[in-house]
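In the block that follows, a single chain appears as structure tokens, in the form predicted alone.
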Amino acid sequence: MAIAGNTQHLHVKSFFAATVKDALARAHRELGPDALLLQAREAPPEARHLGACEVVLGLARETGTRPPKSVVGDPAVASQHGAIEDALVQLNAFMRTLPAPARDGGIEEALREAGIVPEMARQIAQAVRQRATRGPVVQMARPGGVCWAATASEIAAEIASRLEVRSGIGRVTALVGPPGAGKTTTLVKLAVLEGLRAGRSTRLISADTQRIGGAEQLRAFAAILGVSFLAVESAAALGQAIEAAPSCDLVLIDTPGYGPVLQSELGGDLADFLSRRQDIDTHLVLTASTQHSVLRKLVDLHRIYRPSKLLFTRLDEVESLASVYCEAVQQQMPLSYFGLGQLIPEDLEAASKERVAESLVRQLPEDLQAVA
């Protein structure tokens, strides 16, 4: 259709094809590179036979032709035409001020710079593009390239969709992980949140007796909380302690942290015990400030314990949770809890997809968030 004005009119036309790309190619062949992409969406049912995708483009043309007689002298129609032309002028002016558009590689590159591994960044960017071109969202184009519109919330939604969270703990729960990850402090936080505040009788067990003073910190916490405490010397003793606990008691097990060498020398019996006990909910505790390459090695080192969940501490020390996200998605392991500091129990919260996704979106350039 054509909308008349004093000096120019906007020629608007729909093009159909199997893909948005093919439809755009047809449109630009007919209308030229100056055509403005107004909309891209699935073709409506009545036009599906023309192609699965519909794109609507507009082209402003200078003309001396007078408006059709049917609209001449109609103030309402003239006002509407004037408003459309004003909007078109403003839109074109706005387009000239935009930064480089978020083309196919824009979001992918930004995600990689935010710390997402390349293959995952590529997959997310492709999925976001499909989200953006699937719905009836306004699209914008410049000569020489198409900018597919996506909002920051759509990027966050795609990031979150790949992540699994599963908070809560089993009646018998063990924390494993490298030294210094915060296992003991986290265990005490869980004792308060999932035990005392829930009115459950709670028992703390330390299997960290080979390290000098390894069990003393947990013993002191148990005394402060007024809960039962037991230190065990072996995996067999740990099994006996679990069986001796009343069936209604919450049993939380602290374990020693070993490096690669000591893990093979000292951690074998405990790892074998935990890996065979399907009734024990084992969480692998790691720090969010650890680089992704190191996280991968730590996960591989502790795989012999057969942990079912990842629990990350020290989120207060990082701005981006890219390493946390990549490791959880690549390992296909759910996140259980996040440690945010040293306060007990305030600085422990159930893991959430929203926190992870928002931390990653915040790393995107401001101009990309504006366009994307």
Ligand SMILES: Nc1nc2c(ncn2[C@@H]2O[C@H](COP(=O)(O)OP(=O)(O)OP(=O)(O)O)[C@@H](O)[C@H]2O)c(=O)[nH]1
The other form holds:
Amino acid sequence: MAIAGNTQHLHVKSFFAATVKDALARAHRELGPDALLLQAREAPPEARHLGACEVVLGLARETGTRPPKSVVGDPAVASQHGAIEDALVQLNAFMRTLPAPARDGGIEEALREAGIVPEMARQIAQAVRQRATRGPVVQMARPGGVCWAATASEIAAEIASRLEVRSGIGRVTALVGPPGAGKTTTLVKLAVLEGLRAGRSTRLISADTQRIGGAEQLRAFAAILGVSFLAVESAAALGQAIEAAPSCDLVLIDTPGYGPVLQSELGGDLADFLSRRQDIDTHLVLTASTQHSVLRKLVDLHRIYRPSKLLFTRLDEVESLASVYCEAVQQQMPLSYFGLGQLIPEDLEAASKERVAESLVRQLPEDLQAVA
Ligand SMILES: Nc1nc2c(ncn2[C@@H]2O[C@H](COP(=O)(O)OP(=O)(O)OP(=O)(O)O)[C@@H](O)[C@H]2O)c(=O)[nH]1
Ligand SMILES: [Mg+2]
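Got the form predicted alone; any chance of the form predicted in complex with the named molecule too?
To see the whole picture, the full complex is given below, headed by that same chain.
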């Protein structure tokens, strides 16, 4: 690593030992007292066999020369000391000018700016630093200078590792969620993808019968697809319709979307029924375009259904999946499917961690991605 305007180069080397103190002692024995401590950290898993602690030290040296075995009392090395000391003085002065956030490459700040909630951004940045295979890098050409040389894939992998994905649906599946979230459209997409195209006999049930015309949309779709359809007036009737279905049939249940007031007035029986029937695979349908704070309220409002998965629609309308990510991670709920538009069934795909992680990494500033 060249030091700008100087023929000296910075030789960077890691030393491992059981304690930081021992690792430092070993480093100073080999590099001498002038070596500059760049980093002390827990050794990464792949180097753990070398010692629990890793220290990384830098020492300025001439281009093309090998690092001295020992500088103490070595006349050849001593003759270089003037130049080396100059370089280290420059380096130390430079490092003192670095703004604090740049010391972690700005990953935490960039994640916050990409919409990740602060605590999560801090944890991800910290984990990325531990995951980073190349340790800290001094970048003389870059304002801000010291970066954690995590690769884009290391950042994406850390983001993805916090997510859970469980696509596929149960034999009896219900979609619940706020008004207009895309429940009916998604149910029909699932009927085609998981029912008809998979060669499974499929039944559609609408529990959306309190609203005038609520069940008609699904009835019309069922007629077009040529699958059986039933509208049920109560939770008890829903239970009977499920029992009446042949055991190999896929049963897909559409439910009405209620706001907070109607939910408590009209939604209680259905919520009681679904929350007790954990054999029914209940997905909470939400739109990716909803702000994170609102998503939180919607998840709370629909907790009475005890959904086990989150299904997000309208990914086609958003740049960032930050709120989808934060909500799924904070609720520790798996993602099932993503709605990507209005086309049936093309615009539905199994949820993937990669899609979410890549969308977030794309939000990071270009210079960070370049380092990353
Ligand atoms: N752009 C986009 N539009 C979608 C998506 N999914 C559904 N929609 C549209 O959203 C609108 C509402 O969809 P519905 O399926 O009727 O929503 P719902 O949750 O059943 O609504 P209610 O029954 O009124 O609660 C329709 O115009 C759909 O075509 C999606 O992934 N992307
Ligand atoms: Mg509907």
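Take the two forms, find the largest set of C-alpha atoms that superpose within 1.5 Å, and that set is the rigid core. Not measured: the values here are computed from a predicted model. Residue numbers count along the first chain shown, from 1.
Colleague: Taking 2 Å as the cut-off, check whether the CA of R306 shifts that much or more between these two forms after a rigid core fit.
Modeller: Not so; R306 is displaced by less than 2 Å.
Colleague: Examine D22 after superposing the rigid core and state whether its CA is displaced by 2 Å or more between these two forms.
Modeller: After core superposition, the C-alpha of D22 moves 2 Å or more between these two forms.
Colleague: May I ask for the C-alpha shift of A52 between these two forms, in Å, based on superposition of the rigid core?
Modeller: It moves 4.0 Å at the C-alpha.
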